[in-house]
Structure formats: C-alpha cells, structure tokens
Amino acid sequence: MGWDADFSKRAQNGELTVGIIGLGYVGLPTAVGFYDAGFNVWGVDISERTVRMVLAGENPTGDPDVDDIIPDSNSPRWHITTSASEAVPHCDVVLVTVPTPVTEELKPDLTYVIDAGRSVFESIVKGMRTIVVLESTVYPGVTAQTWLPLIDELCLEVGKDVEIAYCPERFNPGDPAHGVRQVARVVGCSNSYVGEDLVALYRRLTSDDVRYVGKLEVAEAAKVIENVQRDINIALVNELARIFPELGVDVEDVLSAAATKWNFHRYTPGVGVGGHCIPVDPYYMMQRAADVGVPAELITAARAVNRTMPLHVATTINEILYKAGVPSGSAKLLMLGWSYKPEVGDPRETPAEPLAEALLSKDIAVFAYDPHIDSSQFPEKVTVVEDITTASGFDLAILVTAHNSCVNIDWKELGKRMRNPILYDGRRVLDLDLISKMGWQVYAVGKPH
C-alpha cells in the first residue's frame, strides 16, 4: 500500500511490510529488529553466500550480538532473496542499508547507494507511493543528487509512485547497549507527512528517541558530522601522544589528571582508528565543503593525524626492537588482534593492516592472532597464529584489538616463550607495572621510552 493516511497508525499496529536492501552489519540487525517489534520483513542482498546463510539461520557478519537471533526462514513474516525485483512489490517502506566507501584516491565512493536505489525505482509498483529510506552515510545532498535522477529516468513521480527520506543508522556492532533497538534516531524528508509518519515507525525499532528534523540534508549531515567530530577528538589524544613522550611525560598521565575538570570529555590513544565510519565519514564532509569551496581544515588536519598514526607506532617499534639490540631483517613481531575493534570479527579499514605494512617495510617479520578472524581475511605476507598457546619465538608483542581473548593472555607463560619478553601497548588497557613484574619490557602508546 505504501504511504498513506493511515500509514501512521498501520505503523503502530506493526501492519507494514518493510524491505531491507543490503544485510550487512546494519542492514541484518535492523531486519531482525524489525522482525522482532513484529513487522513483516523481506530482507536483499546481492550476496548468495549471505542469503544462504541467513536462510540458515547463519550470521553472515562478524557481529557476535547477531548470533542466534536471526529467525526462521519457514516464518511467514520473514522473506530472504536476492531479488530486489521480488521483495520491494511487496513493501511499504525500503531501507537501503548498503556501504558507502571511498576510493583508493580517498574520494567517496557512492556506486553501492547508486546501484541499490536502481534496483529499487525498477522494482517499484506505480501508483503505490512506497517510501524508499537510504539509511548509509553520505554528505549532505546525496539522497537527492543520486535517487531524484534515477526516479525521473525511470518516468516515477515521487509524491504519487515513490516518497524518499534519509534515517542514518547508528547501529555500533559489538555493543549490545547500542544496537538497533536502543539508539536514538533522526528522520529527513522534504515531506513533512510523509516524516512524520517514519517517526511513527522507527518508534516501533526503537526505545530511544526518534525525531523528524527536515530537510533531508540536515539529517545527512547530522550523521556524518557525529562521526566526524569523533574523529578529531581521536585525532587531538593521538597528537598528544606523539608530543608528551618527548617532554618524558606519559600522555595517560595527563588526560587523567586533565579529566578531573567536569567538563573535560576523556579519549585514549590508540595504534590507529578504524571500523566503517570515523575512517571514512571525514572524507565525504571534506569532498563536500570541497564542492562549495569551503576549507575544511580542522577536519583534513585530523583525518591526517589518525591515518598516519599506524606509521608513528612503527616506527617507535623499530626504534624499540634497535635499542634492544635486535638485529635488522630478523625480527619477529606478534600482533595481538587484527579487527578493527574488540569482540567484533571485522578486518575491514582496520589500522591493523597499515601497521603491517609500515613494519614489513622495516624488514620486520609480522605473525598476528585474532580468535575472532578467519585465517583466510588476513594479508599474504601476514603469518596467522592460531594458538596462542604456542606462539614463541618473537622478539615483540603489541596489542592491537583490545579483545578479551587478547588482552587477558597469560602473559607470564607467553614471556617464558618469547624471544625478547618486549611488549607495546597500543590501546592503553593493559596493567603494565603487574606485567612487567613478570619479566617482560613494557612500552605504550603515548608513554616514554
């Protein structure tokens, strides 16, 4: 039926067929949200792999919180296909959840928004008014600027064949605090009814609160700028990381006594940022304050400090493995986690990979162990541990993911096995003084060396 009078109330009562294009980290969650508040749900992706395994009850994604919950494919409320042709005839609203990368020229990258929104105008049935949502991150205008040309070329009309709107998903995979059905959520859409009424269905997902903002781009640009301002706050620790070691100051130090002020908001350092957004967002705002001739230079600057950190951590490494007398070309290197952040079994934009890379390129051989990581995600020139229990032989260790299964290794027993019982921190959660107790060397990020 798509939008009508009554879509708000037919919202409420859980009487709309809601469609999800991409079942990814996000997409897969929100059908199974949407599933669970008790809509009926056909679920898109291009992936046969992913289709299969959802139809089987498998978690396709890295995410541990999706384990177990994805229902039965014998529930008539619950369709999986990779046809969108065959899902969105049936829908009353569209989400399209599908990645919104950047280039190796570090541009953005919008062809899965403009693919997945074809494949939907395609689908559409004329004169049913069905509401499509792009849920991905992009810069302000990019709904318009992508789908209202697609929408003309394919002779629709939106406010009679089709409506549009833009919800950014807020979903942080890993944490069960803030999933789908916790975070609160923002609604743009040029039709202040038709947005009106989304609020009424998001409030079906959620517990937390939704809102209709306007104007489709103060939505988009919301959800980009959240991301990006994490970033510089990030990029502000990650600098001062670098400078108080030189001044024999251990930045940790600092940033607690710093957050003894009420108003002071605490960040750690780290070896490099990484996951879907905060390494990828900053680039979609810059392109477009490129656009409109704006500089964005505050951003640009800490884009720049988080993306060279990995680089900066090796080279303090090198520097280590010099001093200890280590000889150039045969050391041996053990990365503790390779995803990008911890419990989560996802590799992609992880800094773990930069890091490899800068230290291959000093000659220093790189094994890495991630429980949570198929031996198959990992580069060629990586050697993959798959027991810790038997690593040996290495002259460093650096925790990189802060897994629990990396964090709470039995550092005493790993230490007898070690080449050079050296450790580098580069999350800053460890309990250096008890370690280094047991005999091992101890560096960090952020501390004097």
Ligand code: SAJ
Second form
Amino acid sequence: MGWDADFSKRAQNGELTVGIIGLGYVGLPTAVGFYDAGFNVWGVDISERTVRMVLAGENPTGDPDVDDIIPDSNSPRWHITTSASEAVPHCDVVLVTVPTPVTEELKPDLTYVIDAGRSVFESIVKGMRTIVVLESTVYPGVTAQTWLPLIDELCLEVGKDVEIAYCPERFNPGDPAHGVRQVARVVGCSNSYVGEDLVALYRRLTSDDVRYVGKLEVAEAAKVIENVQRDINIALVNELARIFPELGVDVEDVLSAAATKWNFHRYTPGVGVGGHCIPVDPYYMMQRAADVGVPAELITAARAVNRTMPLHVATTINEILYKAGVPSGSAKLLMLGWSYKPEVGDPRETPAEPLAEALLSKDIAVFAYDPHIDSSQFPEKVTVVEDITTASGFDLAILVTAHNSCVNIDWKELGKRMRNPILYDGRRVLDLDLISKMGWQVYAVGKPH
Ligand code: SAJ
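Can you swap the form predicted alone for the form predicted in complex with the named molecule?
And the full complex, kicking off with our chain again.
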C-alpha cells in the first residue's frame, strides 16, 4: 500500500487507510472527518484517557463542536489505539497532528513533532512508501530538519519506504463554519506527484479549495505567516488603543470610521491575544529569521505590543480604582471570562492569566467567572465564581472574554450587588451607554476615561 500510481484513484474511491497521530482539538475532528468521508481510519494518541474516552464515544477535547460526532468503536473502519506500531502498518497515509508549543524562553518546542515522527517511522513497513504528513504549525524547514535525520537513522529510504509532506491544519476551535470539512488547505511536498495525489485525498475531506503549493517550506511558511499577519493586525489596533484615549478619542470610533474604506481590515483591541496559534506562531517565524540572520523587527515589535496588553489594562484598572477612592489592598475585582476566545473552554495562553497576575501584584483580589472553564483550570490565587447571579461585593467588573454568558448578564442586578458599580469592557462588545444608564461607571480598552 502507501503511495503508488493508483493512489489518487484509491483516494477518490475512499479505498485508503488514513492514520492520525494525536487526537486533540485538530486530530480528532480530522480522524472523524476522514471516517465520515468513507475512509478506513486508525487514530493514535499517547494518552490512555483520550483513547478510553474516544472508544466510549466521549469527547476528550474542550471543543463542543466535537461532541456527538465520534464514530461507534465497533465500526470496522474506526480503530483507536495508543500504539503507533499497531496502527502505522495498516496505513497508506499517516497525518501527524501534535502540539507545537513554545518554551518558557519563547523558543519553538519541537519535541512532540520529533517523538511522533519517530513513533511513525519506527513502525513503517519497508517498501510500502507510506506517506507521512505533518499538519502541526512549524516554521519553514522543520519537517525536513526533524524527520529526515530520523528516516536516515532508521535506514529508511524516501521514495521507497516513505514519503514526507506538509499540510498545515487550519482548524478554528468553536467555529463550525471553518471545520476540517469546510476549510481550504495547501499541500507542500518535494515530490510533486505525491503532493498532487495528497490534494486528491484532502479534497475528499474538505469542500473548500485544496492545492499543491510546491516544496515543504512553502506550505510551512504559508501557515506561519497567516497567523503572523493576524498578530500584527491585532497589535496595530492594540497600539492605537493606547494612543487615542490620550488624544481624547475612542479608538473604536476611529476604527469604525476607517472600516468604511473598501480595503481596511477591521480588528478589535482587547485585553490581549490568547490561544495556541496567534500568540505562538510568530515566535516560529522570529526563530527562523534569527537562524538566517535577518531580524524580524516588525513581527517582534507586534508580539511585544500584544504580550503587554494585559499589563497595560491592569495599570489602567489600578488607576480607575484609585480615582474611585477604593483603598489600596482592599479592592475586589471580578473577571468575566477566562478562556482565550468566546464560546470555547480553552485557557491556553489566555491573557486573563497575566492580567490576573498583574492585578494580584497590585494587591487587588481577583475573582473569575467562566462557565466554559473547569474550576480546576484557574490559578490558585484566583477565586472562582460559580454563580454570577449571586456574585456580590466587587469594586470593578472587567469583561475579559466575550462569551454570551458574560455579555448577556443582568447588568442592572449585578450593578446593585457591586460595592462599586465600575465596569471595564476589555473586548469592546458591550453597549456602554445602556449599561451606564443602569448606574455603572463605564470604561473600556481604547476609550478615553
Ligand atoms: N483577538 C483580538 N482582536 C481581534 C481578533 C482576535 O484581540 O480583532 C484576540 C482574541 O480575543 C484571541 C486571540 O486574539 O484571544 C486569537 O483570536 P483568533 O480569533 O485569531 O482565534 P484563534 O487563535 O482560534 O485563531 C484561529 C486561527 N486558525 C488557525 O490557526 C487554523 C487563525 O488563523 C484564524 O484566523 C482564527 O482562528 C479565525 O479566523 O477565527
């Protein structure tokens, strides 16, 4: 099996076995997607808990879009295991969807990519020309740099025992309109015949555009800069959100006015940029640029603006509390939302964390309400509020995540229970005129005090 002249036809007929290594936010929906498209699927995860839950039809990820879509483990086309060595020999194609976080020093952490690659290549049946596709976000050059030495070490031969390719995941948690069945893909591979045949395979998965873009590095670079561009765009509006209040101008008024121009792209300032994509991927590009001696000055500067937004907001809030006469060391603050984005329960890189740390360092007691986040996922020093309808005694409430459950609360009743009814809209989504008529003092990121 593996790649041969009939691969494209077998892809079109669903006569391939697809392996997915890593059954997380991206891998599990991908495995389900290929199963639903009619393929024979082997899903592999090192976590016994994940395998156990998936086999029981339960969703081990935090993404509600994955609820209720997991196939029956009795299906002859659905195999879930912790063992790559069991799965890989059955597979024509193996997709690797493992995390690529950054270290504490903000350097790319490729251990998952290396370990997953090794577990696959060790299990390859020689002569099968199994195609191994990396989908995780990396910087240009990583797939070849990490996997080719492993292939050599195991005395495998590209073009005979194995083929490698790169097809970046573009999965957007909590956004069913851009799930694995709907989102456009690009494929990079040094062998154009293999690349074009992988296009035929991915076209069975997604209804959107799929194209071969050339060598691995082109597809690796495309994915990284997609998110770098987003980080820079958000950094621009966050920097403007610091400037315009000093000019007595609300940045949201300016951005809405500018957005009347046909090619102005509207972004929204906020308390910060979270998630496992946007605040992480720029460091990959920065690392690669440093490797080749061309400093990524704009990318680095944009990252710094976004990383320091939580500190900027904490300083502003401290000033607001001081002006309100709240005695230092006695203030109690309520954070509405903890997750990095609305309607998902994902605390990864959430700006809520550095915001809470900055507030606590100013002797402000921090309480947090987020029905999407399990109470065990909050830092110890943050007091979890389980029921917003009884929460009381706070000096300031800040909207950190625009969950419906945090935006559509009974502001009038909460105002009555506040010690000081002061509100800070950290996501610029609230009707502050209406809420101020309910007796709240209202502030917001990018809005003049
Ligand atoms: N954010 C802002 N202002 C904005 C947009 C976002 O402050 O105008 C913040 C969000 O609050 C969040 C962070 O940035 O904390 C990231 O938001 P996001 O909407 O980019 O959400 P992600 O991280 O889930 O990004 C994903 C990415 N998808 C993939 O990597 C496959 C990204 O490339 C998509 O553009 C994005 O979803 C999307 O379009 O929703």
